[in-house]
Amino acid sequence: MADGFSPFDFTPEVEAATHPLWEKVKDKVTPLEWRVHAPLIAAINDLKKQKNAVILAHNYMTPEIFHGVGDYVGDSLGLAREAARSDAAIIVQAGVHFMAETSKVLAPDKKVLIPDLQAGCSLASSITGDDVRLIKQRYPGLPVVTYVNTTADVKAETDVCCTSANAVQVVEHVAKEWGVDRVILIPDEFLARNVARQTDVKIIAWKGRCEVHERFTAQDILDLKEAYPNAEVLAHPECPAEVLEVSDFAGSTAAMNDYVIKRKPRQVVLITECSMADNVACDAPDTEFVRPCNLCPHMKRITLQNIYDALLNEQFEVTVDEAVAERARLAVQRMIDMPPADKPARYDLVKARHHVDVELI
């Protein structure tokens, strides 16, 4: 129990403490669900004050987590940057394990907790540090650009990291800096194929995939457009290239969010993890969201209950070997130190419709 709040009783005090949050999510969470969620939300938010803790909530968290207890919300790298800037002593990562590792890499002096140690990632688990060492032996002298959705061990073998938002910029920057016309971009095959269509730099790719985004097909998008002819379709670049070809916009989760908030489309489809639509919808009440729902089973391992348990007991701490962390930090910092992009973090769909092959390892 934390300062009078029980994690089980929906008391008048809990109702009053959580009312502003309820107003935010009431169109996405039923009143019956809220009576279960609100006591835990109140208890978690009280525990954060007691323990000088913050919760980093990824875009794919459910609304009661994202809006209810998240202190910083966004994509994986944005959350890690906030971790490094925060004055908190404890960080609870409401996301998956590689995100907690990245937070620890950028904030080594803080205690980083993850509510469920089994919250993994199909993409991050598709490649290891040993794999990267073998790739570098096969392609000596070529720079290795690694997606942030990877383990610290993989980042440690990397020259520079990238996000889905800046992958094109990073690839072109390192190609120019190294004086090469080929760059290794790992581990997401579809991100690599989509980047290849945006640049003249030749891409060497790895066959890693996100199990959520790889399930979308071009036919899915065409069927959606037929059923909802007024809907604007926004796709994540971890989707197959054929999906981007028939979409109306392609960009990172942050770019999708900005698109909806700024443009205020009447009807929209987000081709990404399902919970993101719920979270964006809370800030875009005038937009109707069509939901072709693919859920991430790893993200959904994170619940209010195990966030509460992790923070209460300070359990499931994530650590990274300092030698590994130091090298991984350098790869992430090289990306952060790059000059700002001179164009928006979106994928040019005209270019995306021109087939460009990649060399697949």
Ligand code: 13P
Given for the second form:
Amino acid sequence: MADGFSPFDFTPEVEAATHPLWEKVKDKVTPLEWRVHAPLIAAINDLKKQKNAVILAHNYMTPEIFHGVGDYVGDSLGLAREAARSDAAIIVQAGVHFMAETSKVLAPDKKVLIPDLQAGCSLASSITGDDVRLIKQRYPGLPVVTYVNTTADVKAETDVCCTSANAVQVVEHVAKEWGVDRVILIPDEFLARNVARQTDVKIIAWKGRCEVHERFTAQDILDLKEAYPNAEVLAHPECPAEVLEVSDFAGSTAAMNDYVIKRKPRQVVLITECSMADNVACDAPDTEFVRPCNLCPHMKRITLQNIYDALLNEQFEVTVDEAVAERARLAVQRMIDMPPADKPARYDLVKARHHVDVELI
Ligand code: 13P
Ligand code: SF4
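Go ahead and give the structure of the form predicted in complex with the ligand, now that the form predicted on its own is out.
The next block holds the full complex; its first chain is the one shown before.
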């Protein structure tokens, strides 16, 4: 146990120290749960100070993690940016393994920890560095844009990375820079199809899928709209194109968050991972959230308990071979350095051209 708060006892001191956090999450966490969470939150926040550590928490973390211990919270793009500029000695990635690898690639001198090494991703495991080498042989001279949801090995074979927040912008920028009309955008087939509908650049795609977002169907959205005619439906671009076609807005997790906070819809449905709505709801008391959602089993491996253990024992360290990291860094850094788009990427398929297909490898 660390000096300072015990991670087990809900003492008056713990209660006082965590009170502002409780006020924030009390609609999403029960008092009984809080008695277990609060001591861990106090102990984790203590350990962070002692060890000069920061916690980068993805939008899919549960509210007690996201609001309780996250120092930087956001989408994949935001967390990557933060890893690059953080001056902490230790980064704890409250997210999945590819995110921790990205942090290590961008911050090679820091100790990067992931609380559970099994926190993977169906997209990251859909493709290997060898696959990308073969793709490059098959399409010589075409740029390879890779979604950040990939291993460092895959990023090392890549020209530029992208996230769902900037995929259209990155594809168009790269096509112009290389003077080509086709770009390889891997491994998310659905993201690639959604990007293809937003640009004149032709897209070559891979058959990777997010196991959380691929399960939503257009019929789900139509049923929801019938049941909740006033609800605004926001979908993540890892969903099938048919889902986005019948949604009101699509964007990265950060874009969905912005939409709710700025536009304050009376009723909203977030077609994405379940914790996302809980986290936004804590900051959007005037919006009612309808909650059909799917859980990501990988994200849900991260808990307050294993974050505490990670910090206390400095486990599990994520390392990346330096030669691989050096090449992967170029691809991620090119993305981070890209000038901001004139307007944020949207996947508003009501206005987009339909029937734009991709070439599937
Ligand atoms: P964002 O990049 O929108 O945060 O989402 C990616 C994702 O699904 C993380 O697993
Ligand atoms: Fe991967 Fe999908 Fe889970 Fe994100 S939500 S970590 S893309 S499986």
